[in-house]
Amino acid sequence: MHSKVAALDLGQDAVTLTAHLVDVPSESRQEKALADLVEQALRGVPHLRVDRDGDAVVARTALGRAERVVLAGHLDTVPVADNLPSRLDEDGLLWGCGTSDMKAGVAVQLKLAAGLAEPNRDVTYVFYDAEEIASEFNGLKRLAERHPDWLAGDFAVLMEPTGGRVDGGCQGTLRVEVRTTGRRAHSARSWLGENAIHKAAPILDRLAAYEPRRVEIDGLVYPEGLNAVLINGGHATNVIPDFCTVTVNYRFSPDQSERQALDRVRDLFDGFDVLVTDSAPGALPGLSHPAAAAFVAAIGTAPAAKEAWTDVARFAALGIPAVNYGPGDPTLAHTREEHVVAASILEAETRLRTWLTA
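Just the structure block for this chain alone, the form predicted on its own, nothing else.
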C-alpha cells in the first residue's frame, strides 16, 4: 500500500488516476494523506495558484476572464466495506470504495486543472474534506466561513455522481429525535412501570401513514421522504424502559425553508417531544440562470432533480448558482458494490473540457 501513496501522476488517464485516488483511503476526518497528494500535484502546475485550509485544497487560474466557474468535489468517503483496493474488471467497471462517490469526479477535476492552461473561463478547483458526515465538519462550510473569496464565482459545478446528467438543486435534510418517556420497573412486575418503547408505537404509525409530497419546480420533480432511521430505548432485558428515542430524517423539497420543514415535522408529531439534531437547507434548481443554461446545453442531457442533499446548497447560500454533474451512478454510493463505468469518467472529462475550451 505504501507505493500507492506515491505522488499523483496527473499525466495518467482519468481512469487510472481514479484508481490511484481510490487506493488512498480517505474516510471522513482521515483525508490528510490524500489532501497532501492533491496539494503536491497541483503545486507543480505552473498556471495555478494553490491554497490550503486544513484538508481542503483550492487551485485557481487567474487569466482575467469575464466569467469564473467553480468545480468542487469532496475527498472523503464513507467507511471502507471490504472494497479496497480498487479493481478494474474485463467489462470496464472500476470497483472500490469511493469510485462513484466521488473520486471519479475528483480525478476529472485534477485532469482539467493540470491540462487546461488557457480555459475560456477562469476556473477554481475545490477539493474538500468531511462531506459525508455531520455538516459541522464539512470542509466547504469551513471554506465559506473562513475564505469566501476562495469560492467566489459566477457558477459552480459540484462533481457529485449523477450518471452523467445535470441534476438541478437538491433536497434539504432535517434530522430530529422524537422522544417518549415512561417509568422504569422490573419486567416481572411490569404493571408497576410505564413502557416508553410501547409509547413509540404512534410515532411509527404516523410515519407509516405519511404520504410524501412530490414537488415540481421549474419542470423538475423533487420526491420527499420522511423515515425513521434509528430507534433507541431500554436498559436491560429484565427492565421496563423509561425512555425511547426515534430518530427521523426528513428529506424535503427545496420549495420549503428549514423552518417550514421543521414546522411540518412538529405538526406530524404533535404531542411528542421533538429535538432537532441536524438541519441543512435545500437549493432551488436555478437552471434559468444564463451560466447554468449554457452548461446544460453544453452537456447535452436533459436535467433532473437531485434526489439527495448536496453542497450545491452551500453555493446557493453564497449567491452562486450551482448544479450537480459527475460520472458514476448515485444509487451505488455508500454500497459494498460501489463501482463506476470507466468510460463514463472519460466522457465526463471530455464534456467538461469541451465546455471550458469551446
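Since the model is a prediction, treat every value here as computed from it, not as a measurement. Residue numbers count along the first chain shown, from 1. The term rigid core refers to the maximal set of C-alpha atoms that superpose within 1.5 Å between the two forms. What changes on going to the form predicted in complex with a further copy of the same chain:
The chain behaves as two rigid units between these two forms, and the smaller unit swings by 18° against the larger after C-alpha superposition.
Based on the form predicted on its own presented above, generate the structure block for the form predicted in complex with a further copy of the same chain.
Left out here are the partners and the other molecules; the chain alone remains.
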C-alpha cells in the first residue's frame, strides 16, 4: 500500500462506503490509491478470485453456475471541482465529485461482491480505470484486449448512473470532417481566388434536408441524429478562404455497423472529401437473453433505449449483451453540484441482490 488512506470496510452500509470511495480522489490516470484499496478489500473476501491489470481489478465467483453475469464500473472521475470531501446533507443527498458518476455504483458492486457468497448466477465484478478520458486509455478496452477471459459472461450491467432506469444497448457514433478547398486571394481582388466557404453550401443544404431514421429494436426506439457540430473556415477578414471544414457527428442505431454508417454518410456527401476522425459501434440491447429478462424483471421499471455512447458497446464487441443501470442522476455527472440520493444507492443494492439471489 502506497496510499495513506484507511482501508475499505465492506461491512459498512453502501452510503457510508460511497462516501469513503469519494474521499479518495481518483481523477483519470490517478486511480492507483483507490484501485489499491479495492484490490486489498476484495482479496480479503474468501469466495472471490481477484486479478489485477494496471489499475483495473477483476473479482469473480467460481461456483459452476449455468450463467455468468458481469457487473462493471469505472473507478475514475473527472477533475475535482472544489467539491471534495463528500458531504451528506440533512435531506439525504451525498455531495461530491464522483458521487453520481459513479462511485455510488462502485459501492453497490463492492457490497454485492463481499456479501453474496452463493449468488444464483456466477458473478464477475469489474473495476476499471480511465473511462472519463480518451478511449485509448480506457481500462475496459485494455482488459478486453489483454484478458478477454476475465470479462467472459452471458450478460453485463454497466453501473453508470441512469436514475435507476435500465438503459438498453447504445447508439453508435461516427465523426467525419467534410471538407472543401479553394484558393486564397485578397478579398479586394476576389476574382483571383476560389471561395471554399461558398463551396460548402451544398454540405449544409444536405444536412438541413436530411431526415433522420428512427429504429425499433427489442421494443426500444433508437432515434438517430446526423448533425454538423462544428464549422470552421477562413483566415482573416480580408482574405478569400481556401478551406472550410464541417465536422459532422452521426449517432446511428445499433442495427447498423460502423461500416454501414460510414457508407451512408459518404453517400450523403458524395462529391466532397470525407475524413473519419472518430468511430465507435453501437450495442444491441440484448434484452431477449434470459439473464437480461430476469434482470429487467428484478429492477421492475420499463427499459429504455440508451441514447449516449457508453462502454456497453465494448461488451457488445465481445459478444456480451449489456445494459446500463445505476443509482445517480446522469445529468449531474461532471458538474460541480454532483450528488446522489443516498436512498437510491440502497435501492439499487436491494434490487440487484434480489436478481442475484431470488
